[in-house]
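Presented as structure tokens, the chain that follows is alone, the form predicted on its own.
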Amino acid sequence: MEGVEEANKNDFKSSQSVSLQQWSQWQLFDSILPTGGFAHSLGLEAAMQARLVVSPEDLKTYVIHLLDNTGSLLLPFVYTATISPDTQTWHKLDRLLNAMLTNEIGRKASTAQGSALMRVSASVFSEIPCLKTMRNAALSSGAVFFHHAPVFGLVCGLLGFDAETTQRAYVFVTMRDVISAATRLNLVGPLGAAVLQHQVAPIAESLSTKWMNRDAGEACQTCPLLDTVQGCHGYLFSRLFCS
């Protein structure tokens, strides 16, 4: 009978000890963690003054653009950090998407928002010392930039959660980002907002599959004229967004 009852407090500190894991893991995906997502309108800001997106129908248009362009550039970076969470992988994939990154609005967007996620997981996931130990290398060497895909890849991958899983997160966190940035810049309401998010929900799972598991070598652009519209955003005139 001991032994029974010592597998089943075995069983539900196993229990206890997933279930705790799981608030860690939705509370990365909370938009209320202060990584600066919600800064930047991810192109849409300079594509709607200039006028490539006037309607609903292109906003939609444009979001979808957007997160296929997403599977293909950067989440071949969120993979292959999260199947391999550690130092080396991490500053090999910074430094390839520093390179890849065409426009310096997008790059400049990619480090602050990496850099904001770096600081603030290592200091609320207290429970994976490896984060702050891993952020002050980088920070000491100076030699790391902080894009935003690999650091949410190496977060993800330390806190647990499976390849697939980060992948689909990082397109949601995306399409999230670029309906409120919509919301924000009058192009649609907030509900018609949650409408559209649902309509785009099939399509962007059907992206997250097409580009799923793929290796950083692989990583391509598929819309290039988002990334030239992004690139103009530093001579907009007037700009709520920083990219």
The other form holds:
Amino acid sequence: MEGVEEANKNDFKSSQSVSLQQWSQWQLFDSILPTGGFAHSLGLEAAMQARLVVSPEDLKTYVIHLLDNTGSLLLPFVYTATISPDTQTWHKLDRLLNAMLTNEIGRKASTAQGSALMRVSASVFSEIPCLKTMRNAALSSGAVFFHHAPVFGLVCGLLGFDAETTQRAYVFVTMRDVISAATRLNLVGPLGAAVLQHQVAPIAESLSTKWMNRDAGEACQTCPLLDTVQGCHGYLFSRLFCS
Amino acid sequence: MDRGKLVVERIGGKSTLTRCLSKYPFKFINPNKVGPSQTDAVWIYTITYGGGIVSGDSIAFDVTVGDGCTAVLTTQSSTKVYKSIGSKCSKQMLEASVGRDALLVVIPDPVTCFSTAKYSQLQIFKVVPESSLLVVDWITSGRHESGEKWAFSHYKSTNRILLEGDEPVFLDTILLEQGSHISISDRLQDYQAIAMIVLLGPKLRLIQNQIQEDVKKLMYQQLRVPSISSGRSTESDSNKHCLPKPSFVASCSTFGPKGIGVVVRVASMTTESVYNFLQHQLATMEALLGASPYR
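Form predicted on its own done; form predicted in complex with its partner chain now:
Below, the chain from earlier opens the complete complex, with every other chain and molecule after it.
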């Protein structure tokens, strides 16, 4: 009798922790998490001022190209960080990505968002004390850039999320942020944005599947035009976003 | 696999080509009279037999530029990559070491991949803090006069700059592959040539500053805040109010510790505009090299 009770208790505990994990997941992927993502347009503002994106159709194309580039360049970093969420791996990925983000605008946006995500995660997920210790050690050393993709992978890995969910989520938050920027740039209305997001979802899924589970050394960029235009953000006379 | 080799060393106070080994399907030509005799620079042209790279060809060579030397690697004409036969990929690999107070300049004509071609390129540059490096890496859409625009299957170009052996300073890989949702032509829209120019080190400081200034001025004039009505309008409306896309787009970024490097990215609707840009921006290199690049 006791053995069965014990087993039932364990089953309940593990299903409870899985449910709790859902709450952490939803909070981490929610746009309301204060990581400053709203300040970045992921190159969309520059693309609009260069007339590469003029209509909602152009926007859909832009989003798809952006997600393809996110997959090819950043998903390998999210993957490697999430399967090995330890200090050594994190620092190595951070340095490597710093050399790969050759676009200054994109590189600065990455460190700004990564720093904010690390700070918020260390405060919010207090049940994982090593988040705080890793953050403090990195700040004291002054040698860590806090790039976004490795931090995202690290936090998800430490929270126990599986690699596939984490990578898919990274593509999701990218899509969410660029579409949100599009509404603030008056390119599409809030309802149109929601419709677009759902239309792009199957493509986002196939891009996530295509680029997931690769080693960071394989990272590459697939949209040089996007990269060139995003680099122009610093030349905009009047701008709403940081990048 | 046997690799070609080029070694430039200081002999009698002058940069001298002391080793020059090429292997089929490529050849090196080292003309003596590229610039005035007072200029200290060795020019090497890489030539392919038949004027192009055939499916499955592999070109690999190492370059050593000794302390205080200047070497220029260039081509006679654009590198044509012919169609892939049996899914074979053509490759070019270069590994270079640049010494103290040395300058390596890599200024090829663009790569042009023909329909269904598959091409992969890897360039590794090992430098020290006092090295200078200029690399131009660029590609055109194909035989666009014949209507071949971004019709190749696969293009991958990797450039790596490593400081003091192993510290990665600049790592870039561009991959252009026909995809199920997105063709290469979709990605590049009306642009027919894309280029990357990397400038690193003390000898290029002035050009780095000038190029950043010039690109900023150029793009500043091209970028416009869209008017409120142009967003969310119907297609006929936006055609009426919209300025055309800029035919030449460029941006600069610094990279590396203390911003020692500058990378310029270019997308252009014509190959000629890129040649003009390169010629104009690199004109002052004539003093160091004896001749102006892309004349």
